[in-house]
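Let's start with one chain on its own, the form predicted on its own, as structure tokens.
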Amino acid sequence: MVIKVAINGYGTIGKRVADAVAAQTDMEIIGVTKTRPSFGCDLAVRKGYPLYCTYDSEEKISAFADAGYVCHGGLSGLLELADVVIDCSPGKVGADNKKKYQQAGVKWIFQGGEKHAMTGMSYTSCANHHENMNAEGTRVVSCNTTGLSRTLMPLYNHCGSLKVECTMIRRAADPGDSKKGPINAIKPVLKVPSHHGPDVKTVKPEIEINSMAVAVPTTIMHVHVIIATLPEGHGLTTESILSMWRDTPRVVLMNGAETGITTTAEVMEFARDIGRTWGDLHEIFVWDDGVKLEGNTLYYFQAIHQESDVIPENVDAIRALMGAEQDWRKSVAKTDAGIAASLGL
């Protein structure tokens, strides 16, 4: 069976769904939705895929036409001929549009923006693939609620419980978001703790977790730092987790210290240089000599790309929503296959 998906918002997530969904054998990308025309229109035409319009209005829809796109229709038309639809949308519309979607009868995904409230259920690979198998919809978690479940989750089940306290020095904005700040400031998040923490309890509630934030005045990535509080008779070294994350899907370590990568900067250069499109890193970057175990605490930093480590999370969502894969593993390792194989790499 081949999964129909369509993708509603072809935006900074929407279009780097769209090519990790097609680069699945198991899945088809069967439209693209734009708002109006603009230049990503044009990157949709190159890859062939459909374009259709977020509304059903037909002047929305003629716009297309008259700027030169073959639109195929409005949303409406492109939910009959789905089995799921990435909603990758601006935030706060997801109420009205999942409203739609039901009445589409289709699965929906949304992404992190979107309240859990909302959706009722939320996602990550690694610790809640199994609980959203054959559900109706869900939600892919934020970046960073991303990025802790996957160094948290191998740490959880080995140890059978987890205290966490995490701060957020978080990205200002998206490196083509011109319209946020801050420029020449550190802008605290005053909400304490900031939602965060509170996030990764809604893909593993057992998992007992406080963060705070900071916004500065980059664009390329977020950065965790991250204090883990063991139980007794935990059993592990400061290797043995080492060990434990290397053999973790979506997590990279290196020596800053021997690579000379020891920035976010040079984080992205390394993900330019192996390949990726638009310079993605789909895996969460940890430094490895910044790892340090003393007794029962455990001290990391963690590097999170914004922009790219929910891409892959989406695509084994759909498995799980369509009870394609039970096995969250098997999923990852199809999806990053796929990924890799559509890069030549």
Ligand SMILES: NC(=O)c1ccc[n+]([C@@H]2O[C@H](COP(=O)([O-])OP(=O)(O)OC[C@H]3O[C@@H](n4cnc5c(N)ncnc54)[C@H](OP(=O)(O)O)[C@@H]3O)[C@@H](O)[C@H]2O)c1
Contents of the next structure:
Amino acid sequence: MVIKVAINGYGTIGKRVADAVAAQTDMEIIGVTKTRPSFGCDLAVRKGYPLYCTYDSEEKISAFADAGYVCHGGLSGLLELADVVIDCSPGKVGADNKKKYQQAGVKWIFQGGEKHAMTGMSYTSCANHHENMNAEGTRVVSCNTTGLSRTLMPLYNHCGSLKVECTMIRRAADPGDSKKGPINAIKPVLKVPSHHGPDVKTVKPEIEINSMAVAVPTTIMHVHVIIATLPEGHGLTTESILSMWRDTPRVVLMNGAETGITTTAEVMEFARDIGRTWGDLHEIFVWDDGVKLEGNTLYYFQAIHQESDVIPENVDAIRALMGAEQDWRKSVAKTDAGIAASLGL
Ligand SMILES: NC(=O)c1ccc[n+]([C@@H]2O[C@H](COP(=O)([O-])OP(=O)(O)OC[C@H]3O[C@@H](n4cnc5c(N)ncnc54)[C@H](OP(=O)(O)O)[C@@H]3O)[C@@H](O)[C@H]2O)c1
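Could I have the structure of this protein in the form predicted in complex with the ligand, to go alongside the form predicted on its own above?
Full complex below, order starting with the chain above.
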């Protein structure tokens, strides 16, 4: 069976998820929505994704034809054809959309801008794929939570407990966003702890974690500064932790001194060299020369490409909800191979 996937919200995340889904052999894109005939419509047309209007209003639908686009109808029409809808709308409009999905009887996946309390389930492949099997809907956690989960889960699985403090150094805005800042300041998030660390508990409640955050004037990546306390008798060394992460899907380790990749600018240049669309880096980037275990305390840095680490997670979440693959590692391998093959990599 080929899973029919609708994308509601064809923006930064939506356009990437659409391509990742279209790259899979077990799923297909049956339509994407735009609120109005703006520039993203051309991309959908070029990719061959049927274009729908976010709303059912005849006036809003006919605006697409007036601007020269073929619009196949409103959201309700798209939902009638779908098995699952990936909601990539801006955060906090989810509750209204969820009612529409439930009325239409389709499964739904929200993004990290929505609260766990609204969805009741959250998802990261390495943490709780199995708990999401056959669920009605879920939320793929934010880029930061996804990044934290990727490197903390193997540590937790080895140690059986973990206490973590982390500082999130956050990009101010996405590259295509002209409205957000700061552009000349460092802005602390004064709500302490920030939501990022505690959000990990929505996928792995057993990890004790807190975070603080600052936004800085950059658009390309987030950096995490992480201090983890391992339990007595953990039996790990810096080298064994590095090798654990080398065996972890969607984590990439490099030596800053040897490669010359010492800042997020070079990480993103490396990502552009790989050849994924938009210069995306789905993997979490860890500098191996910035990792140090001293007694029970582990120190490390990691960099997160905020626009893309969650993209393959959405594909894996579809397989979980649809009961299509129980083993998260198999789903991850299939997703990543599909994306690579579609790009000839
Ligand atoms: N950007 C990131 O770095 C990032 C990373 C991880 C998670 N997320 C999360 O992903 C979600 C989407 O973020 P984004 O960065 O992709 O936002 P975005 O670039 O602003 O795109 C949002 C899209 O949603 C559409 N939209 C607006 N109102 C809608 C509604 N009521 N129903 C359905 N669609 C609607 C917009 O359509 P039009 O363009 O047609 O107006 C736009 O294309 C958020 O929950 C965000 O927190 C974002």
